[in-house]
Amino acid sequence: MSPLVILNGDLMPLFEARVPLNDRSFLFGDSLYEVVATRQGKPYFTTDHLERLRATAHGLHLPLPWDNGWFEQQIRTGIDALGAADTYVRIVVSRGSGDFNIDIDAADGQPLAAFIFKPAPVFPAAQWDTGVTLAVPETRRNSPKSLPPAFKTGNYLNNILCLYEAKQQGAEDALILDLEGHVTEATTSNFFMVRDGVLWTAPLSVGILDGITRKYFLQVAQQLNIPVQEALFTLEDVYQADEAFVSSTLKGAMPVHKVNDHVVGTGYGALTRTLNEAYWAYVDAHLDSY
């Protein structure tokens, strides 16, 4: 099933889509994005994703000329056109084209919006059975006082370098530390650990994405009366964990088996599995109806 694109309102095969070479996303990484997924053919938490998209746009001083209804219509059109059982939707908004000048005022004032639709990925069974392996790269998470990691932008070089270094160590993903050595997140996922029945995740202030899946896991944990700590912790704390997992829109909770050479559990831990099942039950009860 070939991926589709809606580019500034026009539906076409992915290979036919063209973006100008003077678009600022190509020249400077001056863009933002969101990923929406479907379950049972319906997207979920779309409003949350669009609110975060608008928050990022505001932080980048990038005015959006479209309302949420327009975004929702593009998403629905592409999902229907692709016809997959479940769909991965990537929304990309560029500041638009302009002169070869980083000044925001050099942009032409016409943002570009692209929606990419392809069948949702299927993760290897081994990742669910035994968990993923993470390694800590030498490259650190950029400071929230520079380009805030809370902004979901098209500038992903920090994460790209971290992932490369982790794979060079034989791992599947990176567990990134901040400049002071605190655990932040993985390259495209938030990170959780479980110690003595308590769920731990880094605070937003350390410089992580305000993950929508992360937010709902914390909400589900509260409903299940699972103690939660949003607090700073180190790699040594992770080595002492009973369970660990990464979370994202597409993964839900995927167990972590090993960090560097330290084994963390042997697949899904009991608390991780309980949280994951409760999370997907919540998703099923809140599928978008538009």
Ligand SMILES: Cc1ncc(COP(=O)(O)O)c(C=O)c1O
The other form holds:
Amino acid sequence: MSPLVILNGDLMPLFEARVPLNDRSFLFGDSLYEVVATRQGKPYFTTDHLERLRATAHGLHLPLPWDNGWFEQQIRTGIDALGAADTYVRIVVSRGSGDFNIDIDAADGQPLAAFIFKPAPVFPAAQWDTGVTLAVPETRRNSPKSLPPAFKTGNYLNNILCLYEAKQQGAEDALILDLEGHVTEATTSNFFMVRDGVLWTAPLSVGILDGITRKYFLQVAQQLNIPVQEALFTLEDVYQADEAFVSSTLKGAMPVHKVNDHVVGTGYGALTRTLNEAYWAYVDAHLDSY
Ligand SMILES: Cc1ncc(COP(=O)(O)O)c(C=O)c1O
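Can you return the structure of this protein in the form predicted in complex with this ligand rather than the form predicted alone?
Below is the entire complex, every chain and molecule, led by the chain shown above.
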């Protein structure tokens, strides 16, 4: 099934779409993005994704000329046109074209929106069965005082370097520390650990993406009366964990098997499994109906 794109309102095969070479996303990574997924063919938490997209645009001083109804319409059109059982939807907004000058005022003031549609990715079975392996890279999560990790921009070079290093160490993903050595998140997912029945995840203030899956896992944990610590912790704490998992829109909770050379679990731990089931039940109860 070939991926599709809606570029500036026109639906076409992805590989026929063209963006000019003086587009600022290409020149400077001056863009932002979101990934929306479907379940039973229906997108979920679209409003959360659009809110985060708007927050990033605001942070980048990039006025968006489109309302949420327009975004939802594009998403629906592409999902229907692709006709996959479940769809990965990537929304990319670039600030537009410019004249090779980084100054925002040099942009043409015509942001470009692309919606890419392809079948939902399939992760290796071993990652669900045994868990994903993580390694801690030398490269740190960028400080919230630089380009804030809370902005979901098209500039992922920091995370790209972290993933490269983790793979060089034989792991499948990176567990990234902040400049002070606190645990932050993985390269495209948030990180949770369970210790003595308490669910831990780094606070937003450490400098992480405000993951939508993270938010709903915290909500579901509260509903299940599972104690939660949204607090700073270190790698030494992770080594003592009883369970760990990473969370993202595409994965829900994926168990973590190892962090560096320390085994922290094999497959889903009991609490992770309970949370994951409750999370997907919540998703199923909140599929978008438009
Ligand atoms: C750096 C980073 N952290 C966390 C996440 C998970 O976010 P969400 O749960 O909203 O998909 C992502 C998703 O792409 C990400 O890129």
